[in-house]
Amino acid sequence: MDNLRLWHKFLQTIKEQLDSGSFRTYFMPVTLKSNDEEKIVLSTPTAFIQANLSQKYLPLIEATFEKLLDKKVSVSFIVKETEDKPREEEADFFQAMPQSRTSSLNPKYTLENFVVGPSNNVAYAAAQAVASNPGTSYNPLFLYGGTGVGKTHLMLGIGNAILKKKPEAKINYCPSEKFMNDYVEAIKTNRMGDLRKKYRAADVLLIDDIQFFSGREGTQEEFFHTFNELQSRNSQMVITSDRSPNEIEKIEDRLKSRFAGGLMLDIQLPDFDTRVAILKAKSAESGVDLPEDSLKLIASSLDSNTRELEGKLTQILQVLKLKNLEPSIENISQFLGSSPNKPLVLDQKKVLHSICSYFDLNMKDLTGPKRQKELVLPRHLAMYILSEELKLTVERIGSLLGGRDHTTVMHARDKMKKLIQNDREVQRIFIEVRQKISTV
C-alpha cells in the first residue's frame, strides 16, 4: 500500500473514533512523511499539534496503523517548518548570526500593541523593564501560562523593542523545536562548534515553549552550557513555557534552579474587560469600528484565550463582509446564535454529553455511584459548568449527577474555580471541554 492510500485509509478509520473538532484540529493538517519498515513519520504544521498528538493520541495512532498494516509500528513526528528547510541552505546551516536578526522577529508583535489587563500586567511591566535594561533587570525572564495568553507576543515585543534601540544587537528568537533540531543536526554533521557559535554569540536569546525539552537529555545538556555562557556575558534570556518549571517533567534540576534564579511570572486567561479591550484593538487593526455592546457580546460568548478571541472576531468580520451586513449587535448575535438581550444559553444535556465524550466515559460512569479517581475531575468540571454557566441550583445539579448532596456540588464548584485559575493542566482541559460544548 503506497503512502497516499495508507494515509487516506488512516484518516477514514480514525475519523470514526474522534469528535469532528479534534479530528479537524489535530489530524486534518497532518501528512504522512514516510513509512519505512516498522517506523512511520508524520509531518505536523506546528509544535503545538505535534505535542497534542504525542501526549493525547499516540497510542490510538499506533494502534490504527497496526490494524491497517497488520504489523507492529512506532510513530514519530516532525514539524513541517523544520522539515521544509531547503537542502541547498544546509551548507550554511550553522553560520554565525548576522549583526541583526530582524528576519527572526515578527514585527507585528510589539509591547505597544500588547493589550494589558489584570491577568498580565505584572508580566507586561517585567517585559518593559527587560527591554529597557537587557541583561540586568530580570535574567532570565521566565513567562508561563496556557496557550494563547500572550507569552510569545511579550517575548517578541521585548526583542523588537531592543532591536529598535540597538539595531546592531544580535537577537536570536528560537522555538524550542528549532533548538532541538539544530542540536541533532550538529551531532549528525559533527559541527557542535558551529552550533555553539550560533547560540552563544547572542546578545538576546528568546526560547519559546521550553516544555518540549522534557526528556531530551542531550538537548538539555547543551542548553545548560549555553545558558551559563550567556549569563556570564550578561546576555538577556527570555523563556516561555505552558507551565512552571517545577511542573515540567523530565527537566534537570540544575536547569530548574537557573530558571528560578531570574523572574518567573504566571500569565492567566484574560478577564472580561481585557477580552473586550483585545477585541477592540483587533477590530481597529482590521479597520472596523465595532459598537461597544457588540464587543461585549463577543467577549461574553468566549471565556477563553486571546487566540480564540481573535479567531472568533475574524470569523465574524468575514461573515459580515461577505453578506454585506452592518456590524450591529443584532447581526453579530445572529452569528453567535444568541439573542442580544440575553446571555448565551447552554443545554445541560449538551454539557454532560460533551464531558463524557471528552473523557471517554459513558453517562452511567459520570452520574453513577462509582468513586474512582479518574471520575473526580469530569464530575467536578460538570458541576462547575452547570453552576457557573447554566446558573442551575446546586440542588438541581446534584439531582442531574446521580442525586448527590448540594454541599458536594458546592465544594466541587469552588474547588474547580481555584484549579482553573491556578492549575495550567486543568485550565487547558476546561478550555478544550468548553470548545467541545460550543461546537456540538
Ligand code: ADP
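Positions refer to the first chain, counted from 1. No experiment lies behind these values; they were computed from the predicted model shown. Take the two forms, find the largest set of C-alpha atoms that superpose within 1.5 Å, and that set is the rigid core. Compared with the form predicted in complex with this ligand:
- After superposition on the rigid core, the Cα of Leu313 moves by less than 2 Å between these two forms.
- After superposing the rigid core, the C-alpha of Asn362 moves by 2 Å or more between these two forms.
- Superposition of the core reveals a Cα shift of less than 2 Å for Arg200 between these two forms.
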The other form holds:
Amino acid sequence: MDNLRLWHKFLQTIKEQLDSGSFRTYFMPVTLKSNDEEKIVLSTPTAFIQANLSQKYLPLIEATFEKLLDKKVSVSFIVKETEDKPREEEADFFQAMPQSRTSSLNPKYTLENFVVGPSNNVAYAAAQAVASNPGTSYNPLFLYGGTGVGKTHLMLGIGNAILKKKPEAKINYCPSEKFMNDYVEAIKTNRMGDLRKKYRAADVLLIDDIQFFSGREGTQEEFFHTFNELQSRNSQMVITSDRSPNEIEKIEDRLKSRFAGGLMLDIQLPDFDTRVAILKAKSAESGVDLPEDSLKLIASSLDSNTRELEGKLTQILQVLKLKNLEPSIENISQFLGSSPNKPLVLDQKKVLHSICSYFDLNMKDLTGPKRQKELVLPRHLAMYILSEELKLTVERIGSLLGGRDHTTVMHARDKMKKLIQNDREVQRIFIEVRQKISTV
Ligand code: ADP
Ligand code: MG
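And the form predicted in complex with this ligand, for comparison with the form predicted alone?
Full complex below, order starting with the chain above.
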C-alpha cells in the first residue's frame, strides 16, 4: 500500500471513532510523511496539532495503523514549517481518549429522519423493504457509495426499525474492523467457538465498511461461513462499502458472488434540492428554523457529501449563537465569506498550494516537467479545479502548470470529470482536496 492510500484508509477508519470536530481539527490537516519498517512519521502543520495528537490520540493512532498494516508500529510527528526547530509544547488539558463506538445501535439514526432524494431513493426504498420483512426480501442488502453519503445512517435506520417492531431481536451492528479484530483475537486465544456463537446467533447482522476486509484472507474465510449460516437461517444481513464489490481489491470471488446474490445499490452525492432538505431537517433537529434562502445559500456553497454539509451547518449555527445573530442570509453569507450571489472565492495560489500540501509535493514537482505516475492525479485535479471552479481559461491553466499545452489541459479536465463521477477513490480525494482548499 502506498503512503497516500494508507493515509486515506487511516483517515476513513479513525473518522468513525472521533467526533467530527476533532477529526477535522487534528487529523484532516495532517499528512503521512514516511512509513519505513515499523516507523511511521506524520507531518503536522502546527506545534499545537502535534502536541494534541501525541498527548491525546497516540494510542488510537498506533492501534489504527496496526490494524491496517497488521503489524506493530511506532508513530512520531514532525511539524511541517519548523521541522528543525525544537518542538514547542502547548499547555492543554488532558482529555479522556474518545471511546470507540460500541456495537450497540445508535438510536439517533432512523429511517424517519433520513432525507430522501434522487441520490438515495432506491437505497432508501430497499432499506424500508428490508426493515419490514427482514431476511426475506433482499439478503444481503449491499449499500455502497463514497464517504459521508449516508450508508451507515441507512444501515442503522434498518436496525432501529426492526428493533422497534421486535425489541427482542438480536441485532449486531459491526464495523468491519470489529469483526477483523474479533477474528484475530479468537485465533490468538483459541476461542473460535465463542466468535462463531456470537456472530452466528444474530437475527440481523450489519457489517459496516466491508472494504476493509480487503486482503484479509482469514477474516474473509470466517465471514464467508458466517454469511452462509446466517443466510440459511434467513437472518438479515446488511453490508456497506465505500465501493462496489467488484471494485474492492483482494476480496474472494465467492464472497463477491454472495454479495451479488442479494441486492446491491449505490448512494450518490446528494443533489442541490436534497442538500437543502437535509440542511432543513438537521437545523430543525438542532431547534433552529433557518429561512429557505439561507438553506439554499449554504447548500450551494458546498457540493460534497452530507457529513461535510452537516459539519458546515453546525459551525454556522454555533457562530450565529455565539455572536447572537439572526440566521439571515446576510449573516450566513458573511460567515461563508461570500456575498449572497457570488460563489466562494478561491484563488489559484490557494488551489495549487492545497494540492501540493494534500499530496505532500513541492510546487516544482506539480508544475515541473517530471512525468512520474504519482504526479498525474495531482496535476489533473489542479487543472480540473482551476477550470471548473475558478473558470480560468485552458491556456491560462496550461501556463500556470509550467507551460503545458491547452489541449493537454482540456483532456485532463474532461478525464477528471468522468473519474470524479465514476471512481470512488478519486471522488473521495477530490472531496478532501476541495475541502482543504476551502478551509485554508
Ligand atoms: P457514510 O456511512 O456513507 O460515510 P453516514 O451515514 O455516516 O455516511 O452519514 C454522514 C452524516 O450525514 C450522518 O450524520 C448522517 O446522519 C448524515 N446523512 C447522510 N445522508 C443523510 C440523509 N439522506 N438524510 C439525513 N442525514 C443524512
Ligand atoms: Mg459509514
